[in-house]
Structure formats: structure tokens, C-alpha cells
Amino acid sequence: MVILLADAFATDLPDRLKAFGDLTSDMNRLPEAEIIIVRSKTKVDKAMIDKAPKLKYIIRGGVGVDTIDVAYAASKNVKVDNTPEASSLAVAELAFALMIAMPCNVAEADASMKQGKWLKKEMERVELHGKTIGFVGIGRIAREVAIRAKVFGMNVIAYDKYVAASDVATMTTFDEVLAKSDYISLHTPLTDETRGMINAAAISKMKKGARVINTARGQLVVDADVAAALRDGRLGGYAADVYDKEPPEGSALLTAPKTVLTPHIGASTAENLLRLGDCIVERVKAFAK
């Protein structure tokens, strides 16, 4: 059995697979793949699909599978995976660091100081404490941001199309997340309902300063209604892990006031990526079985 590891994951990884089968990375072996194992590099479409005739499992380490033809796979008979229990730590405590970030000033205050500055007085912060976070979307990720934001005396509210109930947060309407939050955090998959969700109508039903965090996908947002919006003062700051394109070049973010961005680092911990391994050990080992 070829199994092609295409994308990078920990140092380890390529021995512990070599026990199921002939592990390779190259590419040019695509044609004779019965498992593909990627992450969010390599977008496995129809036409990667069909050179890999022999293709019958696809595992993508990571949250979501929209970097998968999961539709084509299926009318292949291609069973197709993810990890999602794997990165919610990880990227649970970027989202609340970037969401920290932002009230504190964090990225403003320490490029002017290294331009030489003391903008002191200038650098007022609020405190994230008796404040609103609501989530869109509340699933495995989102539920350890919450736990964080009730430690910092955050109220927690919700919105889930899928969730009835939660043990951490207020479950809501989107349109009450949107009016009563300080902060919004994104944690919903990609789909065509949830594709340019954050846009001028939705912002424009927002707290006038309400600041957002995206660590789910960049295809959330309208970038040009968010970067409108954080100009103009309706929104008070954005921060992002992900982006509609990667990287975002062009993005009207990039040159936006009130943004906090990192280059899709969510999921980029040493600890997760042995974690990611363990789950890719344990699919693969299942489908050898």
C-alpha cells in the first residue's frame, strides 16, 4: 500500500507510517496512492483525484475537510478524514491571544517602540473583564475558547444552527450575537450559507466598536466591508489567523487601522503536531486493519 504524505507534519510522522505501507512524499507517485495525507497546503480537487486511480482514503490533519472535493472523492468511493480533535487547543489559545491583543494594544505599542516612541498616554487599553464574547459557531475550538473568556469574567453567548444547548455558553440567535457582543469569534465551517457571513449588514447590526476574531476560515468575511468598517470606526479592531486567500495578497486588510494578523499559525504548536500524528497513526492503522 503507497501511502504519499504530502504536506509537512512532525519529524516523526514518516517512520511511524512507514509500518503500513510504502510511504513516499513525491507527487510524481500520485497514480499509485491509496492514501493521501495532507494538511492545509495541498488542495486535493478533481483532477488530483483522478491522477490517483488507486485512491481510497484521504485524511487531512486539521479542522474542516473544504480543501477536499469531498462530494468527487465520494462518487469515487474515497473515504475522506480530518482530525478535529486534535488542534483545538492550539488553535483555541490563539484566538483568545489574538483577541487579547487588541483592547491591549499589544501590536501598536510595540511597533512604536521600536520606531523609538513612548506613546504612552496615547495607548489606552480596556479590560476584557464584565465584557460580552459571542460565538459563531460552538463546536470542539470555540468550547475552550469559552472556558478561557469565563475565567477572565467574560459573559458568553452563542450561536449555533447545529447546538440546541451548551454548557458554556448562552445560546442565542446570530442576529443577538451580533447586537450584544463586545467580541465575536468565528468558528463556523466554510459553507455557501456561512461564505461572506461578516459582511456590511452583518457589521452594521454590531456594537459600534465591536472588535472580531477569525480563526476559522478567511472566506468568512468580505475583507473590503471589514476593512471599510474598521476605518470609518464602526468596528474597533479585527484580527485573523486565516484569509480568502493565502497568502492575502492584496487583501484591503493588510493596510486596514485596528488588525492583528498572523500567517495561519492556528494549528502550528509542537504539541499539536504530535497530536495531529497520533490521530493520523490511529486512521491509518483502522484502514490498514
Contents of the next structure:
Amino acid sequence: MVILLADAFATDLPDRLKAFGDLTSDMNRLPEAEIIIVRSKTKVDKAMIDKAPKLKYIIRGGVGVDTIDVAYAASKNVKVDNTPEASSLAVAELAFALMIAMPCNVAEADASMKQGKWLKKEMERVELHGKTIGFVGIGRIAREVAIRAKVFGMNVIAYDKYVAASDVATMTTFDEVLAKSDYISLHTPLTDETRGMINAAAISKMKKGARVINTARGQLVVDADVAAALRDGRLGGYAADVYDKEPPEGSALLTAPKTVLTPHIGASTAENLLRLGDCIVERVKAFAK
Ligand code: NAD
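Could I see the form predicted in complex with nicotinamide-adenine-dinucleotide (NAD) next, after the form predicted alone?
Starting with the chain above, the whole complex follows.
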């Protein structure tokens, strides 16, 4: 059985997978592959599936299968899996870092220091304590962020179309999350329902100066609307790890004020790469049986 490891994982994963078949990372061997293992870099589209007539199983190391043409894979009897249990802590810590970086002016202060400036008076801060964080989607990652937000003395509310109750957040409507939150953290998958949900209309319902954190998917927000709201002060900040297009060349967000941007590193902790490896080995082992 040829196992094609298309993207980079923990350095020990190739050796661990060799026990289950002929392991390769040579994309020219796609036609022989029965299992393809990807992270978010390799998009498994119709064309790729067509080039792999022996393919039986696609494993995405990470959360979400929006980088895979799941319907086409199903039509070819190819099973699709991901490893949603692995990444929550890693992404939650980054979401929290992005949130706290905004009121603490971490990015601006650091840049100004390196330009030889001493902006002590200009860098007035506000605290997270006593503020409201509203989650859109209260799944695995949001739950971990919520636990941390509570420790910081924040009020935690959430909207989730498919979850009615939560042990870490007071559930409410989407509009109330928009209206009441000082910080809005996005944690839904990218679907037809969620694409573009943070647009000019949604921003107009937010508190003036609200800040948005997006570690979920870039296409949940309309970049141009967010950039315009940052410029006119309706939004007080936008911190993101994910983008409509990655890298986000030409995005309005790159030149907008009050942003904190990271290059899709939410899942990229040393610990998480090891957890992803464990999850993938488990799945390949079960499939081989
Ligand atoms: P999860 O499945 O545990 O939680 C997602 C939640 O969103 C669920 O509770 C679901 O009911 C809710 N939801 C779905 N559709 C909705 C809608 N229309 N409106 C409101 N809520 C809706 O997923 P998770 O593990 O918490 O991950 C969340 C997202 O984070 C993933 O889908 C992925 O896009 C993203 N992610 C990003 C990184 C990164 O590196 N930045 C890493 C992992 C995951």
C-alpha cells in the first residue's frame, strides 16, 4: 500500500508510518497512492483525486475538511477524515494571544520601539477584565478560549447555530453577540452559512470599537468591509491567523490600521505536531486493519 505524505508533519511521522506501507512524499507517485495525508497546504481537489485512481483514504491532519472536495471523494468511494481532537489547545492559545495583543498594543509598541520611538503616552491600554467576549461557534477551540477568558475576569457569551447550551458560555443570538461583545472571536467551520458572515451589515450591529479575532477561516469575514471599519473607527481592532487567500497578497487588511496578523500558525506548536502525528498513526493503523 502506497501512503503519500504530501505536507510537512513532525519529523518522526514518516518513520512511524513506514510500518503500514510504502511511504513516499513524491507527488509523482500520486497514481499509486491508496492513502494521501495532507495538512492545509495541499488542496485535494477533483483534479488531484482524478490523478489517484487507487485512492481509498484522505487524511487531513488538522481541523476542517474545507481544503478537500469531500463530495467528489465520496462519489469515488474515497473516505475523508481529519483530526479535530488534536489542535484545540494550540489554536486557543494563539486566539488568546491575538486578543490580548490588541488592547496591550503589543504589535504597535514593539514596532515603534524598533523605530527608536518612545510612545509611552500614546500607548494607553485597556484591560480585558470586566469586558465581554462573544464567540461565534462554541466548539472545541472556542471552549478552550472561553475557559482562559473567564480566568481573566471576562464575561463570556456565545452564539452557535447547532449548540443550545454550554458549560463555559451564556448562549444567545448572533445579533446579541454582535451588539454586546467587546471582543468577538470566530470559531465556526467555513460553510455556505458562515462564508462572509462578518460583513458591513454585521459590523454595523457591533459596539463601536469592538475587536474581532479570527483564527477560524479567512473567508468568514469580508476583508474590504473589515478594513473600511478599521479605518473609520467602527472596529477597534482585527487580529487574524487566517485569510481569504493565503498568503493574503493584495488584501485590504495588510494596509488597514489596528491589525495583528499571523501567518496561519494556529496549529503549529511543537506539541500539536506530535498530537497530529499520533492521530494520523491511529487512523492509518485502523485503516490498514
Ligand atoms: P468544532 O467543530 O469543535 O466547533 C465548531 C463550532 O461551530 C460547532 O460548535 C458548530 O456547531 C459551530 N457552527 C457550525 N456552523 C455554524 C453556524 N452557521 N453558525 C454558528 N455556529 C456554527 O471546531 P473547532 O475544533 O473548534 O475548530 C473551529 C474552526 O477553527 C475549524 O473549523 C477551522 O476552520 C479553524 N481552525 C483553524 C486553525 C488555525 O491554524 N488557525 C487550526 C484548527 C482549526
